[in-house]
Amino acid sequence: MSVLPLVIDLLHAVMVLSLSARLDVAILFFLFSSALVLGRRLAPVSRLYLTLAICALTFVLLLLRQTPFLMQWGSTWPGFAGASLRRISQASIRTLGLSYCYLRVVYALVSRTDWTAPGFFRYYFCAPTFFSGPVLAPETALRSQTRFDKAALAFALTRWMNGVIRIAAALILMRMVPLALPGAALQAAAWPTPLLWIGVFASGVWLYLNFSGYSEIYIGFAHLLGVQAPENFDNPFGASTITGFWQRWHISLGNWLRAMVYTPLSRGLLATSTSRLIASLLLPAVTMLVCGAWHAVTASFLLWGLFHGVGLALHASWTQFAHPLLSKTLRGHFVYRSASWTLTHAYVALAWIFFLPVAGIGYADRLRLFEKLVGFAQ
């Protein structure tokens, strides 16, 4: 057996932990997750106690990372407990890629894979996709053989070049669109409404260029190491419906939400007396609330998730009831398709107000920008 894959996996782990702002948080979460996943082999009673303990610890860590209120509350504690909580919570916020570990661990827990310690180690610390995806499903990761693939070099170079160009374009656009900068974002309230609309749409383009650029680099790196990472974006600004947008935007996260949240909930609701109409309205809203909470448990991200959930529910209702009543000629007409595209991306742009990762702009400031965009404030 070649030792090269094991050496590469070890280098993955060293790189991941070295680039983490604090090693203790990454190591703790890995140990919690390993015990939870590998503990499925234990006797039922022992597994129950272990599961409850690990879930509680992991949930606390998740809250510390995602909820600013708890961090501020914990920072007021006196003595050693308060100092420890401050250190862990601050480190959690700065630990790169930790939120993607949550997705992989949940995948691993529900997978029927008979996990071994080395197998879970490789899945957890897969460096090419550790920091910002794409989110690998266990089956995809375990089918991959970690090795240097010379045949993928041209493919990797192409993806790296695409990524560098997109990131460079995002850096240029960031200077042109003040909504991507902390100081200028607060000044946007004084802009004319048409200019503000252009600004929020361009900010979404900036976010796409930035995120998809890094995804391109990681996908190229993954293929070079023999890991068949899935695509993460497929021209989302070419979508003409909100559903189409989410089928093209952060595809691997959408697949995770569908597999871990939407599908189990739909089975549960449709197995009861819940009507299909109620289910079609509830499922997108709950799924996208989970998506917002995964980014951070704040009012802004939860509202962003709910906003998209409502949009998906409305589109599902339109597709089910109104769309069949329209003639095929009308549905294919340029004016109809243009109006659908415009309405979709105006809706997405509105939601970006609550999502954009701009420091120094609070929920109230974002709400005022939103109100101006929709005409509630002048």
Second form
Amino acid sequence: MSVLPLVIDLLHAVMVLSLSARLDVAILFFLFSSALVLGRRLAPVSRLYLTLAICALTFVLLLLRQTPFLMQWGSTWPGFAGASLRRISQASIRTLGLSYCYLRVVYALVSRTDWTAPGFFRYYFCAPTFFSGPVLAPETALRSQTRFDKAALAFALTRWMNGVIRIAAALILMRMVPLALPGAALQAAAWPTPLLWIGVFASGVWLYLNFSGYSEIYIGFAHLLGVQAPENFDNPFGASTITGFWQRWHISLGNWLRAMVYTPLSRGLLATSTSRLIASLLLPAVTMLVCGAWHAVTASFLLWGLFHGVGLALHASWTQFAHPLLSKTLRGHFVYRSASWTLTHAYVALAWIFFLPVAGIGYADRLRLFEKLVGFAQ
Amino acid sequence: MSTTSPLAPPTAQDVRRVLEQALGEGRLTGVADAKPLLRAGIITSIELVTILLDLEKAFACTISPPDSSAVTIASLTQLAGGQAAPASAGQVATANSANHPVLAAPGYRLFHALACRPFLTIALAVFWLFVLDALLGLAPQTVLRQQYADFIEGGKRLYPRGSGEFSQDDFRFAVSQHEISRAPDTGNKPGNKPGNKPGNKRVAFFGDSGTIGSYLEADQALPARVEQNLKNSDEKWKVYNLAWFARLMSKDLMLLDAVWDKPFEVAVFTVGDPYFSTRNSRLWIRDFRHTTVNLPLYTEFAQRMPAPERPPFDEIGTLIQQSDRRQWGALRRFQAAHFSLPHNQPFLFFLTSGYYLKPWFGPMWQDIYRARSERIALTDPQQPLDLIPRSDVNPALVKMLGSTIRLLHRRGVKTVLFVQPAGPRERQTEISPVNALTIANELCRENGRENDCTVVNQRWSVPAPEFLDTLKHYTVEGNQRLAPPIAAAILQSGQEGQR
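Switching conditions: you have the form predicted alone, so give me the form predicted together with its partner chain.
The complete assembly is shown below, putting the previous chain first.
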């Protein structure tokens, strides 16, 4: 067995851990995840084990992210459990990349049962995508092979240049849009409504430039290290339906949600007597709620997820019932497509109110902005 | 994702038939085997799951869904046939990096062409950066002269706009843009020898963000108000606002060195408890770049001291050096010495936010303007007073102040120590025992007695409504209140100088 891949895997881990704000938390989460993933080989009832493992993992993630509802609820518990939760809520235990680790570990748990310790180590610590994706499927990470050649370097440089330019544009845009900085978000309530609409849409563009810029850099870095990371964005502002938007925005997370949440749930529902219509209305909402909760279990994020879920369900119904009634020519018409694009991005922009900025303004402030945009408040 | 199928592999036609049954006749007419079904909106996600269930039933296999971009009739055929899941669009054709599908996109083609010739690209980029930097250096003196004059407020302050948004770090450059550099050189040109000529009435006023006049116009700042008061006695008085944020003596000494060969006859130093604090000086020197990047000025100033008085300067100097290494000070000085960008970056930002894209930067400007209307001392809970325990006083800083006053005295420059407000007048009673002399005042009085300088104690002069967004910034009224006693002290020191 060659020593080089092992050394490279170790280098990945060192790189990642050296950037972790809390080394102890990062290592403990890895050890816990490893126990769950490797334990699956020994579990006699695989499905029950899988459910319990995912529940335990989710609980630990919520704990480490000091999720407010859990901390408030848990602090009322008597004895050691309550005291521990109170201590955790006051400690500084946050570290980078745990949310993405969670996605990878769930992928690992669900997708295969034959994990070996070195294999999982390689998958878990894949450095270029460790902190903020793209979310790798296990096969992608395990297929990786570090190589340095001119073409790979040129590819990486291309992605980096693209990424740097996007990030620079995002930095310029950051001070102009209302939902990038907490102070600006509070003042935006006084903007005239049309300007606020433009500002909220531009906030989405800012987030896209920023996030896709970093994704470009991570993908370039991953390519250089032989990891074929999936694309994370594909011109989401070119989408003219909300379903299309989610097929182009944070694609790797979308694929994860489809594989880990949507498909298993819909298989389960469709296997029962539940109609396809009910499934197509219910499941997007549930999936997007999970998506919101993954970002953070707060009212704002859950509402954001639900809002998108409702949008996806409405679009699914529209596709199912209205499309057959409309001619292909009409659906391909410029006016139809323009209206569809405007409606989609107005809807997405409305949802950003509950998503951005991540911290700094409260739920009530967000609702005020939302009401102003939809015309309920002046 | 893996699949299992014990039967013979199905063909695309078999799969198409199953799909047609699930979706209805005609839905797949004219759809090529390689066309992405989800991405093109031909099927929905729930239909995909239905299709997968039907395929599993038809071909007795288990299929996990492929990535959204990889759902095609061809890929479903592969999956139904028990082959490995095909990679998504981003992962195909990766064996050869040069043919990656992403590189065909319009946004990437140029970058890839450049990346294939990295040395040429770097050389070109460096060349153009030099050209742009040179143009940037010329612009404030030529095409953007008017905007630049507006930006630096005609050189009335070192730290224009007083809000923290538009600062560069190089004191020498700041001084070169300041009005003191244009002052007629009629006296005190210190060839290391006092050279005051009677009739020259120029004051160098050092201080922190309160002295700068943060969030106020340059003419509303304390030095401008002092000048107004002095002009009541003689029109010839001129007060230079040489303040820079941070309550740090080492920073003021750097600034003093930067104006060392400029003409002035009186120096006013703003002082308060934090100026003598060991903890405060360590914290500020560690955290703020401008307090270390001007290290050569500090070193130069320390060299001006007689050898027996240098040890306290060396003690603080060591601290600055350590912090300077951590903050890559040498690199920053190299940049400042050879490029225009470090100096002009705040101007560029001002140009963008204050001129060309001003409406877009509305929130930022509103934030700045809003600070003018804040009255922090009237809010609840009350802000803590910036006081230090006696144990925190650093004797080196006290000695440095004394040495500096004596050095200036030897050059014929009189010194006034302005003991800045510690907090609202109403909270004076919080200090125990009531009306006790505070540390800064005590130290300044000692220094004043020993070194023949005037001390203006304004520690509790400002009432609560005259503080702005912090207890360090004052309103126009606050500055108007503080100015007359300082002007009186300057006049007094001037008369003593004449004697």
